[in-house]
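Next comes just one chain, in structure tokens: the form predicted alone.
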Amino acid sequence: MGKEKKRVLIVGAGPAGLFCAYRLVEAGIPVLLADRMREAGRKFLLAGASGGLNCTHAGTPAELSEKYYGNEALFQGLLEDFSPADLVNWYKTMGSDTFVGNGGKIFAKLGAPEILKRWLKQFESSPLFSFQGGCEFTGFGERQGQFKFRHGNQELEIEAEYAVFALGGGSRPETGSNGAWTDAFQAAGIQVAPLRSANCGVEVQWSPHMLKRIASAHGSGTSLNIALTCSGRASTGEVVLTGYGLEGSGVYSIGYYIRQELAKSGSCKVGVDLLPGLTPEQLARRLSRPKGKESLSNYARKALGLAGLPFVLFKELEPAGDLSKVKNLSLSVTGCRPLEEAISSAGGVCLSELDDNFMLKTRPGCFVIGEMADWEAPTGGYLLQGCFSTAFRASEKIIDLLS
């Protein structure tokens, strides 16, 4: 790596960290790009490994700003800085055209391995970019701009005008992404929130007869179109059977509320739809026919369209087997799945130690961008949006202040 000065030294070669890298060179700064990994963009490379890469979500800042759960003002900001169509305008320089799907995702055509390949290879074309893997940040030097990492067996210090952190949080650790870099920040004195699984599943103790009829449903026999609801916020998305309890991107949109009453009391009541395409008048209308001598599940099954799983859910719910419920049903969620299963982390560094520009306020040059800092949204584009958005920021600075 030499022993020279650099000028900005980037750690952590995520989305973010990628990105800030991309935006300094372009401009004509020279950049170290270190990461644990070996390879870089390996958490990029995850974020398109099911499904396609969902790249952001259409919308105006104000609107997707809501999706940034405590920090609205923040990523309004953000976002008109750097907005989703400006990141679709970055992916076709990557050759890439996008296409609006479900909900209003936003998708590149293209996959992650082919951006990541014309992303990087870009990168080494340049004389100004260079890349060391298998580099693990162990903490801040003795003196300013000074930075330590173990490379192999290697005890290492590197010294930069500028450095920005962007060594995400702690999930998916198979990435990188281990979480490791807390005790080296709160040595030095900075406040980090504790890194908590968010976008996961959550837990429900079922009942063995319901354990048993998800266990045989298999696949996406075991996803349900049913609306979920927490602390007055409705869910959006699939919502997945699971041993465990629940998963997919409809419990994913209200974790963030199912957490804070986990949070006081140890347990958390989330409201179910089953049908959530009938409206309530509709509902009473079918409920009108009379029943006779049918079975329940007949019954069900023909006035509203309820069979299968979805029906099996409404018993276990509710036991006495009142139809009108079906609508309002409640389900006990006992906790969240570990951090290392989760598609991102809450907590990090605490923004209150990061001034507008995401810089450190304790260290001057040094910044923390990504998943790194404390905030959160739930999948749909969102993350990696608010990814590319915090480096557009802080690069900027950068460049504002090497110009």
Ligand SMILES: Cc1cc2nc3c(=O)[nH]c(=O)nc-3n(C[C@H](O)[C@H](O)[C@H](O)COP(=O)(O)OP(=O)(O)OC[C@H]3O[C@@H](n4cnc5c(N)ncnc54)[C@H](O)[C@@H]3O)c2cc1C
Given for the second form:
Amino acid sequence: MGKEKKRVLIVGAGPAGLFCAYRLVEAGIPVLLADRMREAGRKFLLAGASGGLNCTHAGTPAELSEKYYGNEALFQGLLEDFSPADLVNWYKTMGSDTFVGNGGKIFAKLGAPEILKRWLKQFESSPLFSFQGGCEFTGFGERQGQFKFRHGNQELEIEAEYAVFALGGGSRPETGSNGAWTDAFQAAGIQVAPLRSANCGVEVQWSPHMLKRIASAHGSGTSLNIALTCSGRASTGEVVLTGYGLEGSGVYSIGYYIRQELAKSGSCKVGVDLLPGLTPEQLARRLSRPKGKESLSNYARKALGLAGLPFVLFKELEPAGDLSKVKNLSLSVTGCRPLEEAISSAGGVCLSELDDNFMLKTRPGCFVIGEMADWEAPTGGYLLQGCFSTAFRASEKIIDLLS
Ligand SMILES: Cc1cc2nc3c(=O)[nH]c(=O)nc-3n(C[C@H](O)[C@H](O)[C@H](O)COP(=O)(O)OP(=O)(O)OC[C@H]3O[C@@H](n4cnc5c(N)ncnc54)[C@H](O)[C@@H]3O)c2cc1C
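Would you mind generating the form predicted together with this ligand now that we have the form predicted alone?
Next comes the full complex, and the chain you just saw is listed first.
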């Protein structure tokens, strides 16, 4: 690794760290990239593992910024500086076209493994870049610009003019992002909001009958076309019933509001519309058909097309069987799934600790980017876009400082 002082040390080889390295090397700045894992980009690979890499989202910076809950103004600026269109162009430079899928999600045509391979290949040919795997950041050194690491059994110190931390959140620790860095940052007096599950399943205490029906439906699919609401926000995307509760992008899209409610009272009422395709007027018209002696299940199937698992869910939530409530049901969410299972995490280095360029106010020369900073967004490409845009902002500042 060499004892000489590094120009720029980047710790964390996820998309944020890799993109920051890419920009600095492109600007002619030497970079040492270190990661606790032997290989780079493990979570990036996981993100692209099923259904293709949803790398960003279509829309203007103002439209997209609404998804970065509570940090809209900050992200509008970040997305203006490095927009989805810029990211799409960057994927082109990696040899991957993109396409717009459902609901404005933008996907890379190439798979994540191929993109990562090409990305790393660009570094291999540069004398300005070096990578140190198996090297875990353990804390800040005594002096400014000194950073402590564990490499195998060895404790070592690396000195650098500038350091960029891109250590990710705490979900899916098998990818390397285990959130253990929070201790080192807190020990250095840096405020860190606790890492919490985001974009995760939620827990519902189903009845034994419902549990049985979910278990037996597994072969035929438990993904439902239903709409959820929480705190006046409507879900978008599929909702999957599981033994522990609900999963799927529909849940993730309102997960932030569910968590807010859970934090207040320990449980959260979520509105359920089992027939989002029907207007209330259409529902009333269909229910004006006399039921006669038909069983409830037959009537629901014929009048409303409500059958199978959605009907079972209806009975679970409305035991009295009043079909006029089918668009207006409610279920109790009792918690979120554990962080290890989540797609991303909320919490991280508090934004109040960072200046506009994501530099730590109390540690000039040290930057914090990507998911380890305290911002969050739903799935749909917003997370990766946020990681790239924060990396862009910090890299611009470092290029400016070193030019
Ligand atoms: C299953 C799944 C699907 C996803 N799908 C999408 C999607 O479709 N679209 C989307 O936008 N986002 C998606 N995401 C989220 C996205 O992958 C992350 O937001 C993104 O990878 C975060 O990038 P990052 O660079 O900030 O951190 P990470 O990718 O988490 O990288 C952090 C790096 O830091 C290293 N590290 C951690 N601690 C230390 C330490 N102490 N010392 C040294 N190195 C350390 C880790 O080993 C890791 O390599 C998905 C995530 C998952 C888990």
